[in-house]
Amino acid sequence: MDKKEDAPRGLKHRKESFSEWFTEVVERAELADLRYNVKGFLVHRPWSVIAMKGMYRLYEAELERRGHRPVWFPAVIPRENFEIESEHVKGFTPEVFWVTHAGDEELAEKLALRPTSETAMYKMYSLWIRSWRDLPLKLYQSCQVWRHETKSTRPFIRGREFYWIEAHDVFATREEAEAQAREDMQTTENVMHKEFGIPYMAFERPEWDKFAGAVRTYAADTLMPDGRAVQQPSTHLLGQNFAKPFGIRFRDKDEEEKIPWQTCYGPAIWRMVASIVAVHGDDKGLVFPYKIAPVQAVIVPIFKKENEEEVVGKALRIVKELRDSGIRAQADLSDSTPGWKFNEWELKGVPIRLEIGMREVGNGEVTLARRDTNEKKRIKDKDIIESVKNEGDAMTKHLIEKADKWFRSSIREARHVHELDVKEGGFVKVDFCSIDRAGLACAENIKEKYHLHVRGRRADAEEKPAGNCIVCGKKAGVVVYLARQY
């Protein structure tokens, strides 16, 4: 292999060029490969799919905590199911993906690739619920979904394949469904804030940006660091919407049938994946929280020929060590500089990085260095694992605290209209007169002049309006939060 010489990684600055910077992480940190011949499939690379995979297993993890149990539906769903329920149909009809052949034959009905699981599922609820006894029905499925979007697309913000997990959840009563929405709201909260270090305001959504087929939604929305929103995820209220249509009915204990009441949540692992590179990156490249880091601890043997045996049997000690006690490790052996070495898992965003040269030998420790404060300590050897695990804990937690620092700085308020013609992006806090089809006209007016989307109310909080609607002047009903979006 030819040596690689120490040079600058050369990456776009983020604040200055954010969306071309995103871009060349995304290809350069080995994320996903972007020149795949069909508009809006990405090609997920080795990097990614780590990633996912652990951000899937804590998202699971907290749902079966919660009692949700895992199934797996099949891909496509027949019309006669997606045709059901009426306003989902009308929402959903333009992005879909329709299969209308086998081989060289003609199907006799066309299938839907599932762009969301409820007309899948919930023909089979159908079959399953008969009594009280059968509730509450949580169940939930990690998936791909198509949808074909016709905005442009970006690698894990907008795409027409893209990873999530739904669930789909069935109760006795409207309270039980409203329940598990704010409960919904705590998973998101758990896993993605305090996991992955993703902050986020908690909406209800306007009347007319509901999920097609609820009866309320309330989405978690974060930013990019361009100011512009990105929804991350939401939990739909469906009230008996889809259980009357699809004839979702069960007995309960004086033997009376009843309409089940529903609630569903996605969140999209994909798009948590745009957030976590966006918000906890840099000039250098990415920056993985500790538990869903690829590799959490990589080893650079610093080494001259005379004393390489000695100092990579240190570093393939440590390695093994570290992999025994659960730790992600790798030893970087190859034969490129160490700073280019250091260069290359920094845009890696590998969390820890471990030093070791013929000082460390002698002096039985290593060298510890944080991807996040570029912090340097020396470690003695039989301290090595508890230290990673501290350190890497200590650095998510320092992730999160920065990054909530920078969303709550993103967060304005505006008195008057004109104080939106501005280019400053993130939320700006509004009196407003509606969220109920009342307020649309007001809400078109804004995304018109200043492209600014009602993005709903708080949901965690509750605001009551001082003033007039600062688009039509009638006294305000509501406060709400405005935003540009992806």
Contents of the next structure:
2 protein chains.
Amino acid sequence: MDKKEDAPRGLKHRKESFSEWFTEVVERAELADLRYNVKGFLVHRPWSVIAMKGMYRLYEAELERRGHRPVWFPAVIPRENFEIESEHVKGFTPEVFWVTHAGDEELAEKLALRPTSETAMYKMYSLWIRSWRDLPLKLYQSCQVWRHETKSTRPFIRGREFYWIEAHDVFATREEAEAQAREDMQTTENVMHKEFGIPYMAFERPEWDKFAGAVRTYAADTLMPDGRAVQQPSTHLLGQNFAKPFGIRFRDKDEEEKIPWQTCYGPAIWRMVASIVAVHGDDKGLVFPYKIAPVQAVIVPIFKKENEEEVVGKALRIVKELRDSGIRAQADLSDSTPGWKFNEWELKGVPIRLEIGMREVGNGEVTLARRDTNEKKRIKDKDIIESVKNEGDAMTKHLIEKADKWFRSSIREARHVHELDVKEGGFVKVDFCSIDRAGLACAENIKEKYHLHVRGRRADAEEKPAGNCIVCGKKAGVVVYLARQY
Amino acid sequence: MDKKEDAPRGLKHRKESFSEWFTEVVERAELADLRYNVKGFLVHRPWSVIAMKGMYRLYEAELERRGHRPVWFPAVIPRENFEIESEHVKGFTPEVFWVTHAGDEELAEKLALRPTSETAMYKMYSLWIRSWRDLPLKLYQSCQVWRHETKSTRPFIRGREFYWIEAHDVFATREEAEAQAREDMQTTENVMHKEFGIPYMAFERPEWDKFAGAVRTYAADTLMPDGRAVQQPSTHLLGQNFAKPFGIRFRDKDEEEKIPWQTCYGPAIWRMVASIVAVHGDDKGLVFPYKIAPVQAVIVPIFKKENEEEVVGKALRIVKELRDSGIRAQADLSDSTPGWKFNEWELKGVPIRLEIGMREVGNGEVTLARRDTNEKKRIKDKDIIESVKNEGDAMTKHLIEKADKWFRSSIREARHVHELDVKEGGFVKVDFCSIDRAGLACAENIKEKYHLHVRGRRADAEEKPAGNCIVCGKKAGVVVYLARQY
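Can you now output the form predicted in complex with another copy of the chain? The one shown was the form predicted alone.
Full complex below, order starting with the chain above.
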């Protein structure tokens, strides 16, 4: 445990060995510990928790700005609630963790650990909604959900416990519910894209890939560096599918009793961490967008014993100044070498590094290094705060542009099935027969032959097919995107 | 659902029928809905959630200022962890909810829903702590815990799911651990008392009332208006009781392998809501301290049809101005009468009400009413923001003084057991034989005869007994406080 070596052991190459790189970064940057002794459950360390708390704050602020209010519902749902809507129960039952005992006693009714909260919330909604005056009702909760995933779990991508937000809204009319689905997609754009820098396309999912109980599902898909698609927030038009069995009714302005229309929206903060790690990271490790970085600026003093006091003194003054102006700053005063510290804070993704040596003390300046470009600048002491903020914002902008460019370059078109038979990842845009039930056979066909999934048709762009279905050759009804998936 | 009556139906009297008053306020101020169909589980509505989010922020900031960092551990704990420390397992097993199945399958090992996280965290601590350089380790998590309480549950006081923070710290020496316990009590003072205005005394609990597995337990006790004591944050000196069985070791500066010393601290935000409701409330309902009020200032426009535009226009301008300066403000534009609105927002505990009628429009002013004193003032438009902030702070200060005064007046002394045989609530200060095992028989005696519990000896004041134990008559070893309890 003495003086550490000059450089942390090199990481795997991000593009060539993405899966190993990803796990290594999660562990070595101390985002999470994977050794907890229940399979599929992560221990989240401060480095990810501080980031996620910031991400939650940004997301919650946007939801509240759009009229949502926070609630906290119980983590357990009685079986009777869970079984009210039949499609939903079919979809979720295989994955539900059941609480059956308390102490030594068996419970009279077993309780589901919520895999999602429709069936907890909508029973209360039927008590809360009486009149058109109670609508729209727009509530969200930030919470964990638990699903006994049988597919292989991966940290922050698929697990048995994950952290998300779920918003559940109720409207007097179908049109308002449809407008809400569009608003939810705008929320995804404003936060996930513009703040976190995660590129995506929004899709309407095929009939066979909807949320259990929904009329329609819209989902934002992003990509991992290995070219596989990952689903980010989805928003569901529930129609009256839940309102009917849960008995949600309202007296409208015309005095008629009516059934309202519902939507739900599920941004998974936890999985967005995975995309931030994967999309912005590089061979040196993590790269955090400025606004959500657990530490935004790290100060590394470089000194010999004889000038320690001056250099460390300046470092501490600057940390205080930065903190006083609301910047999350930290000075690394450990006894590692400067080189080791550079590598360590790069691995951890800190956006801005400020180096202070005797030259900087003498000139009344600091050397500022940016994590994304490695560019160094000399900054006068009086300009430090402004420069850190400006470089931080510029870095986020640059990360978004770079990610968008890469994402757009990962979309190609195909006209014939043999063009699907390649190792290349990313999205493949094709003409397809239908995303209704009728298209399922063709979807199964390419899934089996090429491991490609029909992600759906664009929900954020109007695209008309020109030719025939790439699989069955019948006249195409829709343009869809295919991808390997997590 | 048309025009509501002029006043909400009167509440029960707070002091005379505290229990009914409390439940009524919880439901009618829409803090929580008690109708969820699992016993002991609450549905938390926006009015409590917004307050609790603010309370969490204040508490977390104080913990972080003192060097704690946030973590998120799994909600489930495998049985094998749970059974490592024998006192702990004895204390908690009767209350544990067990997850035994996933889908239709029985789990190979059953999982406890965390009733508290020692046994989840300390197993990881044994992996994280290697050297004196890793200490102190100070981590906290904000989370829910689940306990199958068999005593009768009450909203925000005792339930089967509650929201708290748990901080778990590890030190190289016993002295540092003891200093941490004192620091935790200072955190309680700084946040619970100075921010939330909850009065308390800090006690060292008797041997028979310690946390399961602890060497010593210190706890802050407050009172309800019915004179019964409620435990607020407790901090526990765990000594090496957990470190030993969990295998937590560190190599010290002298190269020796040693066993570290631990503490844990558990402020329950959820239960602090109960104290805020109970202590600051009055016969009109809730009274929120300014800083944590979900809405800090409500604007009630008072107008006739012909001057609606002017009055409502001014109300909206002021709401915007207040919000722009960071105040949580809202205008009540519903079609209820002003009188109804006054009552409603008083019931909900909003600290400041601004009334705007034609007179106020004409004079370039507003009428400001304070929830705690009912005092009204006329404020010039240009002074509104400053006045709202000042009155808000003054109100919090006043609430704290009032609560402290009442709390101090609820402490009396007794010299003879017959003085215990009264209905009067509050604390009774008595000379007592011992809070070690030897005192248990005397404690059981007064519990049985007078329903009074020994809360412990003051941890925040030095008090020496002058006489003999109030029960057995032997020479007293300690001054203790007795109280009926929740």
